[in-house]
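Below you'll find only one chain, the form predicted on its own, shown as structure tokens.
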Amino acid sequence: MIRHLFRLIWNKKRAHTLLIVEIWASFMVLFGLSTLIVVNVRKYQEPLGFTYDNVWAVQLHNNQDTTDVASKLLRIIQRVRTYPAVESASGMGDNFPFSAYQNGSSITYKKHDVQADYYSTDDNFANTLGIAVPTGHWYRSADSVGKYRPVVINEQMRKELFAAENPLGKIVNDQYKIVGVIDNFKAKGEFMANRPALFELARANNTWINTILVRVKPGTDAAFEATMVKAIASQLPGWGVEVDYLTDSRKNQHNLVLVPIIIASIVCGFLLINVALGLFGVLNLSITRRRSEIGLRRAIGATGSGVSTQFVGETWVLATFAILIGLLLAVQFPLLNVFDLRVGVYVTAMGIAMLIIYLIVTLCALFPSRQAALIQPATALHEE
């Protein structure tokens, strides 16, 4: 039966060329969209590594003021920590969590380089963002006494730079001494890849620590925000003060990832509808043209379910031809390591695309095949 169906479709391949091309195109689009979704779902399932509820980012812009900037920033951070509504406050640069900025640096250990995200923060950073330090400790001001600057790395950095070696106390870049290791740190949100990261204790004279991360007590309202901003503005005349809630910044980062996926899904949906309508029309036309054949088969004993199964089988064979062509192209992605993704991501995407294609062609074939099964042999042969 299966061999007969393949031979039947192969003999009519010219008549079905356009339909095969449409199904193949749908498979490739579904494969690309599925890959995008699988990658982001896997990223989303990885822990973020910090908490962001009740955390505000207070950005300070010195504008034309260049006098004693570092001391002014330090005094403001200390002042913010004195408010009763503030649980913790920490200073860092523009690359705070969920911001649009990113700093990178090459970290070297025994001539092995790893490209890592770089953050310059203070000793309150882990406490402000609720970061656990399972290995070693978060750096303190006392750790800066000595030849090397104290740094903390994340687990991904430990894997790529040290493998099974204990990183604590190791010197990297001939200037940093590792004092602690944290788990994940996905600063741009759940859809970010878990990249290597390094945190350095900021120097006291650093002028670009212009963002204060403030963890406030639950229930703190906008009235305190206005009071705090007014107090900062009075101490820093001429400076710009801007407050972002990390919860809102997180939504913006998510939108940057989700909007392209939604647009691609809509385009893919229209393409699948077009293929479904084409397949539905072809099957209806095929039944009309083959009424005599169907009537003859019913007259010699074929059952209605047998006729229906034949049409569904022909549709599956048609989809199989298109999917095989698509698979020949799709397997090139893992073989050539395109986009540096895991093989499992591509295999999962291929499986999802195949499943959706077979589901659509089956749904499109059900109604026409049901019509074919209802044809009575006497009526069909009489019309012939």
The other form holds:
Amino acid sequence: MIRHLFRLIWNKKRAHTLLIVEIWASFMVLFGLSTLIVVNVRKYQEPLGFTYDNVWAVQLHNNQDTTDVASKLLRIIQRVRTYPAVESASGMGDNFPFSAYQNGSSITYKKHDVQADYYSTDDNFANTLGIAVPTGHWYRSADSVGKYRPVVINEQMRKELFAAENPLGKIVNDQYKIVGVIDNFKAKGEFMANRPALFELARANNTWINTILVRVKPGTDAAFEATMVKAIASQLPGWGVEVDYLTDSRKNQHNLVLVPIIIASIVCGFLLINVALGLFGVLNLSITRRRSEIGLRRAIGATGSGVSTQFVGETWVLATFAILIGLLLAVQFPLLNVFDLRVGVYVTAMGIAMLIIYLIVTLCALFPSRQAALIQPATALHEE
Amino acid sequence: MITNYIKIAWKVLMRHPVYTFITLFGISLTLTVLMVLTSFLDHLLGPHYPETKRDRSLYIMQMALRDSTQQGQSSGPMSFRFLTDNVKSLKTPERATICTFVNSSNAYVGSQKIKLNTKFTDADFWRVMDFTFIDGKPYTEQNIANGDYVVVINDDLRNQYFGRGEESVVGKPIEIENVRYRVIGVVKGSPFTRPFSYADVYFPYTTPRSNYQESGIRGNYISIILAKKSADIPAVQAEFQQRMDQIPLPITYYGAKYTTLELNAETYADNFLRPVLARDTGLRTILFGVIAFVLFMLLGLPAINLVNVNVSRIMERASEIGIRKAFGASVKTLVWQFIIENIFITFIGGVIALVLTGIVIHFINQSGWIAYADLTINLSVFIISLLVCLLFGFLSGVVPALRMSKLSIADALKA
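Shown: the form predicted on its own; wanted: the form predicted in complex with the partner chain:
Next comes the full complex, this chain leading.
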């Protein structure tokens, strides 16, 4: 039966070339789109590693004021902590969670290099963002005595740098001593890959600790924000103060990922509708044209469902030809390791694309086939 | 003759509503997508409110400094002083403005917070841009010289800060970052897709936090030069380039020594595309590859689809063709008939697409995805889409028509 169907389609390959091209193209588009979606869904499933509700990022710009910047910044952080509405406050650089900035650093241990995200923060950071420290502890100012600077790494970093070794107390880059390990830290939101990260205790004279992360009590509104901003501004004349809510910044980061996916989905949906309609039209016509053949088959005893199965089967064969060509190309991505993604991602994407194609093809074939099955042998043969 | 073909085409269309629907749906959907895209590009790149003089404007946005080893690089906007020295003094242009890019800030009204996008500009900004003043007037050189704390705001901020009252807000105080300013004018806002003109608040560059005093060559200012007419653009660019060549090198900035300085005055489209084009060629190839692929998908696939449907449809009319051939119609006549028929259908699709585009554009303008969006179906977009219509009609008509013309009379009549 299947061999027979293949032969039927193969005999009319010229008439079906364009149809195959269309299905092939939609397979490729679907493959691309589902790769994108699978990658991001996988990323999304990994926990963020910190909480961001009720956390504000207060950015300070010193502008023309260049005297004593570091100590002024420290004083402001101290001041912010004294407000009753503030649960916790921590200073860090421009690369605060969900911001547009990113700092990278190469971390070496026993001649093994890892590219890591680098954050310079203070002792209140874990507390402010609700980060748990399962191994060791978050650094305290007291840790900075001696030759080495205390650092905390994340689980991903531990995996890539130490494998089975216990990282606590190890020295990396000849200057950092690891005092704690946290789980994930996906600073740019759920859609960010889980990357290695390293946190260093900021030195007291750092002038670029210009962002204060403030965790406020739930229900604190803009009225408090206005008071706080006013107080900071009066202490720091000439400085700029800008407050962002992390929930808003997170939305921006998400949009960066989601908007392209939405656009791609719309384009893809438009293509699929087009292809489906074309397929439907062509099938409908070819069945009308093959009335006499169907009539003959019915007359010699084929059942209605048998006839419709044949047409659906023929369409499947057509789709299979197209998908095989598509798979041949799609397989190159994991083989050549084009975008450095795991093989499982591609395989899942291929599966999804195949499934959708077969689904659409079946839906398009079903109605014309049903019509074909309803043809009465007597009328069909009479027309002939 | 043509009316006759069209009559036949109409009858054929009515005979098979399903195929007619499929064909028209494909054509109109494709054209709609295309027209919305063109209209969006036109919104981004065309001269629209308030940047109506884009055709004779040159944008100076990014200065790149490199050291001799090509290792160190520093790039970004320039300082106010550098631009005053090198741009304001140019002879060929009509005028030039120096302003910042968009910055953000907050204002508070009671327990409400308003997110603000701010811009520091000079007085010429209001002459380079064509803003509509709903209320009041722009600040002038006099205001700047006096160091007045005045601002121009857009209508959106006026509504949020002062409420939707009828009375004028000119002269009223507004507090931004704990500094009190006096509102001097209210403009109709510009969409954020035009970052050179878009902002909620415009400050004179002498107000606090503008950092216009910076002494180095880098800072946070950009410049827009207005040529007297668009034909002058090359002359202005040449003069600017000459000026750049005269800057003594190497330059020491923040302790680093830079031996090359790269700064161009570019037209809006160049400036818009440069971040993409200037990068390494690999990225450019990928980008153009993606664009070509998407275009092929958007245009090619529907075309293939139409050909598919048309081939089957025309073959169905084999007996009609056979009879016409038997009565002496030449292949040429037949091919023309089918092409005209197809162009006719395509134009119907085009009209539907025009209506659909109108609806989509209206929806985008109203939805607030882009505040102050002013997407329009303008003449150029309409002509482009008509041309595309024709191309489609031709593409989907020629192949089936040729196939059909090869049919022998006997075969055609038998079917």
